[in-house]
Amino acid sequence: MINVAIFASGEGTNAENLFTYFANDTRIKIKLVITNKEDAGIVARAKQHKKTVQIVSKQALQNYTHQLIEFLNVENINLIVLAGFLLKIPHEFVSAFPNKIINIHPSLLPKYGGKGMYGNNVHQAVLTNNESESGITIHFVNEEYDKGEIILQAKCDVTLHDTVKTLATKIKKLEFDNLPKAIEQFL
């Protein structure tokens, strides 16, 4: 059994998709959720699905990394999924879970990655640069923002009529369809 911890900062739609997708899977258990925002939408979604939620502030993530690593080890966490988690993961944390932390990014990396490139910021950059395609990248996390080994990418067309909102909708569908597949690949 693979025990998964989801780290999220926002609404938690990708996390909820995973809760539902793996609800009856005997190989993968979404065991807990870590968030840095106690008022984030992920908190209500996780509680609705009876998932344990831990609030970890930015300061705690930086200053008490060792304790968080210990906690995840006690919980027998085998895989960490960053699903809209907006804090940089400390080097010590990455070292403690080599090739066991995956991130979903809303662009075709290496384009539009790095600090500040998340959500609508990415979609706006794609549109501003008149890209003909966009997509998602699911990758392992290393010490640099969005530079880890790519697990999978999925693409969508960008049309002249796309807006940030319509592009975000296309990207969300790719995320919902492909993040569970990436986790299954981890098996």
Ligand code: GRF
Second form
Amino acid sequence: MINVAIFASGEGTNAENLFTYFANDTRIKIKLVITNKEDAGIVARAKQHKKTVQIVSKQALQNYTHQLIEFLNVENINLIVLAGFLLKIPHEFVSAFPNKIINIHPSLLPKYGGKGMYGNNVHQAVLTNNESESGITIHFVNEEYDKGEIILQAKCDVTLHDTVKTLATKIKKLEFDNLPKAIEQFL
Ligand code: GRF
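Please supply the corresponding structure for the form predicted together with the ligand (the preceding block corresponds to the form predicted alone).
Every component of the complex follows; first up is the chain already shown.
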């Protein structure tokens, strides 16, 4: 059995997609959600799906890393999915879960990765540079932002008619289709 903890700071639409996708799965359980923002959309979505939500502030993540690791171990968490989690994961945390933390990023890394490259900033940069394709990357997390080993990438076309909004919609669809599959690879 794989017990998953989702870390999210935003709307949580990817998290919700996972709650639904794995709702009746006997091998993969989305067990709990960690967020740093108590008013983020993810909190309401998680509660709707009856998931435990733990609020961990930026300070707590840095100063009580050990306790968070303990908590996840007690909960038997063996896979951590960062789905729009905006805080940097401390070194100690990464070392505690080797090859067990994955992140989803809305570009074809190494392009459009790194600090400040999240959400619509990514799509805007892709459009500004007249890219003909974009996509998503699901990768392992190491100590550097968006630089861990790639698990999978999926692409979409970018046309002259695309706007930030239409590109964001294409990318979301790729994320919804591929993140559950990437998690299933851990079975
Ligand atoms: C996704 O686009 C993901 O690629 C990025 O953050 C976004 C989260 O969106 N890391 P949501 O909170 O799942 O709606």
